[in-house]
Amino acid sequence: MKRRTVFQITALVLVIIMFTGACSSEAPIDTKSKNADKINPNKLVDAPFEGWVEGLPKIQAPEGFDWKQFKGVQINVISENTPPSSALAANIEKFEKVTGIKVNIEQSDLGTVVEKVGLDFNAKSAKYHVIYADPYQILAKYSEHFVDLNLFNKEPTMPHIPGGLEDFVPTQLEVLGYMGNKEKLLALPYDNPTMVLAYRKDVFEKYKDLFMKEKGYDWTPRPGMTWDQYYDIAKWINQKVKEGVITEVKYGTGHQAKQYDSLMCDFSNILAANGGDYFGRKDIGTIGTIDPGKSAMTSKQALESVKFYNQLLKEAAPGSTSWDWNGLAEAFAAGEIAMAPEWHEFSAMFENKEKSKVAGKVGWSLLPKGKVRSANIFGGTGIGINKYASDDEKKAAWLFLVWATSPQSQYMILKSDLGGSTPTRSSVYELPDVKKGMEPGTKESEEMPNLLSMKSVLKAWEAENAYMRPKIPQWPQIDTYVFTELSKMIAGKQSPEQTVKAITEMVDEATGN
């Protein structure tokens, strides 16, 4: 049997399984509070958490709700080793004290999380009750294994989402919370890393006049700067370093071009900026689909982007092909690089004088503009509940989700020394101290250093600047095809034309098109 036929049959089976799962009559979930008969759903009362922040929605429950009704229940949370999970783990006693629920937070690299969640779902064992639902590698593939959170949020005898769903950034809620349609709410936005441009302010200020004299334009990174200018600037810096003129850095640019997911992310910024994408459908990066159609990597925009990326990597720091986002951040923090497309939450690391030589010298901007726009890839994740957990475990997990994603907890994570993540709630960004924290040199920016990147990130979240990669069940496989073939090209083993051809053929085979 030909491989193409095998993939088509596999895709058909996948569709049938998903359709059957969506239509099957599963046992109803008991979402009511244990003391439902003693609850007044028409009056809300503040939860007994301490340290409320003025100006943010509070966590509330209907009058009569017993916050300790699940005392003794133990829930296991699996998460990537990200800042918000570290911050929650460090403060978990605040939740456990109020609820009596024991929470175990297990953190590891994303690949391990994906593998463990897949095993747990397939076995229907509910070893993990709260799932770090990466939208591309977990939610899209395993959506039928999650609890519909609407069942809890609309239950009159249980606490609801503080501030409502409308307090999340709408696009991020679509990407992180749903799969295929909006009938079921599968996860709540939990973190929101976004790639923008980090650059050395000191270098750009010191050599501005010299560059202007030789090149004839202001080279300061800002919205509207093009990828062609970015390449030109990187090449000029490399030349001045060789001449001994520039001594503050070793290279003009660095990239996360290791043969890994990071390479796909790095390249996608350029692909989308030029008007290209992996598929032609426009909605698959947000709601997602099980039928993306044929690959769009045969487009003129895709080939131009691949050629440009190959050219750009020739000017990048040599370590780029061995760096993921962490390696790139470490090189930038060591003072080696003048410009780096990087996830914004590394701002805290760059401003940490114990870990960085560039503290106080870092500026942020939107990524450069391509033929069409600036495209800044979004990498956020939600958290959801395993549907194979017992009813009491699901209810306990719901209380955890309400607390962990609340504006109050998101603000706590922002200010945590172990956190460093930025809030998923719009209300937090309206606080006066958070606004001040976005200004360099303020005491608030020193307390919350990730805010220094937020002015650019807030622009990156605008629809015209955001890029969401395809949310389809086959994406983990396609992701591997993309970064593997690009890696071959960067290593000089194949041409850009051969690269887009190989990606196209494998993508279409994977999706059955």
Contents of the next structure:
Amino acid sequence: MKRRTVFQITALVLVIIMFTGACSSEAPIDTKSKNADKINPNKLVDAPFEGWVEGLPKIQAPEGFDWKQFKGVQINVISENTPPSSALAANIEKFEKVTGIKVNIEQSDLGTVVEKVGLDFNAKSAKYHVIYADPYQILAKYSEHFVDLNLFNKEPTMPHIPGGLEDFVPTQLEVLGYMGNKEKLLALPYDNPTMVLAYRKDVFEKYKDLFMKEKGYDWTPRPGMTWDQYYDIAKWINQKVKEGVITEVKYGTGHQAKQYDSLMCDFSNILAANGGDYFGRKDIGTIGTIDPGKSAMTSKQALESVKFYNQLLKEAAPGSTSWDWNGLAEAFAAGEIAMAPEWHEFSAMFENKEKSKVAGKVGWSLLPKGKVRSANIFGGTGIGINKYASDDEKKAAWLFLVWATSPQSQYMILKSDLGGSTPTRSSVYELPDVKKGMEPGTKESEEMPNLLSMKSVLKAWEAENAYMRPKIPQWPQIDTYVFTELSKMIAGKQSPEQTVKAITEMVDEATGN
Amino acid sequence: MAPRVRKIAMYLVLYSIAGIALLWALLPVLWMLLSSLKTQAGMFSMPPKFIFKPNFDTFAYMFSERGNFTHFLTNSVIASGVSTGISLVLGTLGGFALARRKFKGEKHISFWIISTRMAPIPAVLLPLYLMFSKMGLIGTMTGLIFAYTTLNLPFALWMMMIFFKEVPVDLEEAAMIDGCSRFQAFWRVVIPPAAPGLVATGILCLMFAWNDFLFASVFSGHENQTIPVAATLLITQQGIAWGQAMATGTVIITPMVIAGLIVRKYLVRGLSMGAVK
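Now the other one: the form predicted together with its partner chain, given that the block above is the form predicted on its own.
Now the complete complex, all chains and molecules, led by this one.
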């Protein structure tokens, strides 16, 4: 046979193998417990974890369930370098001791996590079994690569979600757990940073009367305060700092307006407060869709918001254009700024006397109201299971998910000095010590400093105050367009009109509309 | 202007430019070194202090059980050291073959080898990931060493080929006439004059592997993360651990600076071999 013929036949065989491989149907997942025949699914028994906290749902399994059945299985968890992951990693022996499963928690910055998860999914590999499913960068784009968790949660021979799905905040479960529809549960809420307003209580108390005398209204940040008032207050503080009257801070407001994701978040609070959004569809921020329709940035509300944001940034601390949320938090902690829209979990940093000059002086409130409402952008994430893992790995990963997202573990994370993240479970916020921790000056608030922001955050989570950005596969690209164009405007390179026009055109091109 | 004055003026200008360039290059490093020895409050104090009581807490934390830095350091040493060693051995043998052996398409092969370094790393990540995934190398130290060797070997081959071409063939032939085998002639006669080149190549390979973040972030696993990857753990949702970041930066650059200083004589000789001919 000629060499050329051999080559052609080999190539043909390879193409056929690749084609049949690509078309092969997926085998159904075996979700049953290994000792399913010895299990009584009608009776639930507490899992053998120690240190149960009274008042919280316990992790349970059907009678006869062998918690050690996956002993020796190793699961890799990939996560952003977040407080819950650090706290879980520090306490992972509690899970390993009960299950015999070895858990490796790998943490990186979000960009690296997105890249590694993308590579793993595209290679149909399962280097990572438990995935940090950022709803915008990972879940929306790779939803078909996740296991439907309903299969495990409804399996009578396996442990179920303690406290049930209803113990998660409903809007958070929608945005973090589903994609496109509610048929498949793809991830469980894991962390929940939300933007609210941090302000200097000492400054607002000290100069309250002076402000009232000059401006005629109470300036204390609270629900109902408007963005126009916010601007007015920021400008007044700047003026008084210049006059040498206010010495505690250098600027009225600070923003995270670096040409980065943070700028989009910062601006979105104003856009949504004015009744605007990036797309017209109502459920786009919660359930998500692959077809968002045309951009809504042509709206009057969008243009007004862009104009207002541009005006507001002129009054903000000059460093604002180079700060992301970390930069802004550091400036606030250094005592430079009187008010800042910031992620609530920075409360722990602000109350840390080693890192902050403003410990004990920080108040929290809902973000100001726009023309329509107060909009507080939500930035939480869920965790899900890689569908390319083996059945045993999937089941071991499910046990990990049950444990990691349980109210008991969420409470442990809240109390951890490595964690400090706020729980995703409603039941935890009903505990007496957690309620006490939301009050400044209590022993509990010193132990769990993130709770100081929680009163405002719980309000921010109510559907009318929460803002969920569009959950669509094209979002990372659109996010870049939004912050790039806004950044050009803030730098004075283009007008607000040109900004909304540019965003609209690019968004429509990205979504094919 | 008198020639002497003109010469002094010229030197003044040149030294000023050199001084500014040096300041430009060294100030960030100096800032990092000083910051690593300050407290967090001291790090951000304005105006900055250049004389202060050094604080070694961040270094102590890094090398404590909780900081786990010794583990990351060991991983970096193994990954960069082994990949450099493999690249040097194979690169030396391959480079010698390419320099001496005459065969059809020799130039094309040489160019093809170095062309593999022309693709940006992100472009080769997915194919490498697919291959490594099938071979079970993702998340292993072996995989990381393979990844580094993939990029270092073509470079080492190309460099060593150039260095060997500078060594006269006559020397080997004379040695073989005197009774040396081919390998003995290579080992005893060719390697010594090419040693500066070997050192220069080794240092450059080592630097690539030591400083790499992209490969390490993708191919390493929980157990074998290297220092540059560990450095990213200092950026958290609740802020940046500046003190540790500065201390980590200091630890990352120190071995390479020391290695560079030790072998700088060879480095300069190696990189300038054949420059004047």
